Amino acid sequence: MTTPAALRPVCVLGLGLIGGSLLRALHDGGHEAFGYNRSATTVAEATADGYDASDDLTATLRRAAAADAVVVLATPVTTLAPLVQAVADHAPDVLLTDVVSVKQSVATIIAETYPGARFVGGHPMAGTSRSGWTATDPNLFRDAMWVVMTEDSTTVDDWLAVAAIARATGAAVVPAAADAHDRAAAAISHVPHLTAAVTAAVGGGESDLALRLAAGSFRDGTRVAGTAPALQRAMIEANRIAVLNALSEIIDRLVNARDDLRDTGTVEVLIDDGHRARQAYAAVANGPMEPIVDVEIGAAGWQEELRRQGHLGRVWLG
């Protein structure tokens, strides 16, 4: 195995709720971390709170280049062009990552506004329905996945420059292709904001009963449909057709329950797959963590290599 890299100055585009807890996480820890954030307010109260962060993008991209720090991209994906222009223009030469939920937009995004940039993309499982600065949290990512993006493309000072930065959070590092990324993020995260929205839609709509009736199910079952609806919509609409593709599949297990209940009074075979896949998932969340082994990181062969590890439910822990 590779020694990881020593972290490099990071600076973190936009100090929302996954930005903002990047900052405090690395400040914390003892790096050396500052961002950006174009509202004066958030930029105040990351300051008083002791953070290093501006609300000038130009002078902190020259500062990012000067320090030859990382810079994660940390806003919507419908903002993004902007910034990655800003990059191009004020510190071309950095290292790019982001923390944005889906990976082949972003890819394209940056392919298309700044072709030739070094860009290592990555996505932390991590999350609250809360936004903005007054939701970070530095201990957001602690045992949380970290994926980073491992494309055959990729070199392997630019990945393990990213990695260091998950292992500075205390997240574990799955390795994963955009497109397997994409897909997975659509069953595993995006598709379930359409059904907590439905959920609550469905529930909310019943009666002002229903609502005071409303315990563990209900509220557990709709708690990601209480984030901004902008952010919501803008990872869903970015990752459009892994969400069809699953989405697909949820109608139609739900119009297959639907008739054997309508033709035979059953919903078993929904409950049970169900039953059995939320068994499964829990005894991968609560089992110990696998490492990825083996693996010579600048080998031949070693991107698709974390790849599969990595799509074996495998860690790297550096």
Given for the second form:
2 protein chains.
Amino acid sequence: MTTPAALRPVCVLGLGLIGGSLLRALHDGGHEAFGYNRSATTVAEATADGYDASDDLTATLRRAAAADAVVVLATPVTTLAPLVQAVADHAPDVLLTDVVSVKQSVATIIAETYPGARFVGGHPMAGTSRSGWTATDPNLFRDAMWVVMTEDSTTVDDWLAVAAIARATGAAVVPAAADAHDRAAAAISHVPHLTAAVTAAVGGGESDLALRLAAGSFRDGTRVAGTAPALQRAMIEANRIAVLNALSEIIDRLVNARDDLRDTGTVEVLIDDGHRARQAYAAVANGPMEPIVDVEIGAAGWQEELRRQGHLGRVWLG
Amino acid sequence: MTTPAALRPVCVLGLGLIGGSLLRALHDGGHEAFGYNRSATTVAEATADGYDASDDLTATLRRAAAADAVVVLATPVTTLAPLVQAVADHAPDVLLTDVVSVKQSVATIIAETYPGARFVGGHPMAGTSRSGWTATDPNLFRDAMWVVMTEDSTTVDDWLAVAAIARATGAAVVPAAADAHDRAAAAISHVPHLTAAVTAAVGGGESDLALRLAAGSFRDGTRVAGTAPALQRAMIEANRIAVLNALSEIIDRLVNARDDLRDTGTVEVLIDDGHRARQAYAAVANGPMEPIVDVEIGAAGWQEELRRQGHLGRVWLG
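Starting from the form predicted on its own, produce the coordinates for the form predicted together with a further copy of the same chain.
So here's everything in the complex, that chain up top.
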């Protein structure tokens, strides 16, 4: 199913949790992969662990250009523009992808910074609340979903090259357009960070007694509030419109639940809706992955057909 | 530290997750414990596993009266009244406690049903999203917090008898008044069920693509939404006033975050507050338990002093 033979060299810019784990997954899998990080400390840690890393951005990009590597942007969205400018300056012909958790903002930054870039965005749905090189894990992406941007303008070779990186880490590929990705990510990732934060803030503000009594519901429900605030803000604020829409729905439903509880003494609607949705999620998460079928990548309308099947929750394992 | 020798026989009414786990913990610890459940199937399961259980409520209560057992109410709050009436009819002199997740409502039900009852309420902070006898676990309460109601009218012998049950299961005792317990429980348990439900409902309503992409933040943040709706509603609706207060604070903070994001593009306040609260929780949860000190149970004002130290997050291990 995977096609490691087709994998081109990969250059990872940014060796935090996601970028560092990607470098490790590819290298450990026998693929040519090298990385850059602006912190010499991180580079020293990666090098000591046996990985090919440098803190010289220009030299790294020149090497990527010479090797026709796929360059992966793996820094927070707020720091992308100067990296993209460096790509334009030192490796203008390479294929670019990224692992950032928003897709429309990244496309906009690239279009504004380097309009001629060859770019197929990506987003692996994996993470932990820890960060930095010491948190990296070559198995982080195993069986994870890796969204690969699939627009009408996406070319076959570039799409396959990015999808091959995802597959080489053990992830399944989910084709989607940038706006559909961003709506989904707001609903199942960005807004859950906000509900975790508000749950933590209200619980923690009650009393030391409350914190002492906190058990499983509080521990699990607030886990992601422990993620570094800068990382949380970077992804939420870069997906502002989709987050605003989903957050407004959260507020509306909570207001309705409060009014129900105050006026009729029941929270039946919200609890039942939440339970049904959790059961639906569990069925998807615990069930077998449904593969995308009957699409020839490159045939007329292949991008639209991949998106259509991706919208149904199917994954590409080719 | 524990005083198993002082433990009196225990009669558990209701053998679901909490009651069944309590019966198992006490029996497995070598203590005299027997139980009642209205479902013959559950009784058969418990008996097959080697526990002393019956589906005859009257006979069970007569046995409890003869043994001077402590009777533990371990059914949902909505089904307590007829049980308390049966206690009044068949075991009027026994000491009653409970394991229900709200304390003021239970006290009211008992006061209205059987005003002469000897009652010291309790609430072990433990659970899973599974339910029924098959979910029971004799280690469920190990290192958990077990709130024991500590009012000015509480007598020494009754308080110690209930605290001894908690200690025999491996739990730590947290003394609190019913209203303080209910406020804390709303903030760190009941409202987290509502935020889990709304997170699940909004995420699950987006698309199959969204459910397919859901990863750790959604999985953990919605876990308790998988609890049986009737159990969730029973605890939330029985703690209506405290839940309304905490839920209103949740809504106010989310509205402020939405306005901030819309008007200034930032969610800094909410994310920072949530992160700080989660760090404070982690420090309490991962740190050593601070024991209650310098209180002689029974000395003048002992109840108030226990409550004062409990409010600071200290636990009774005597």
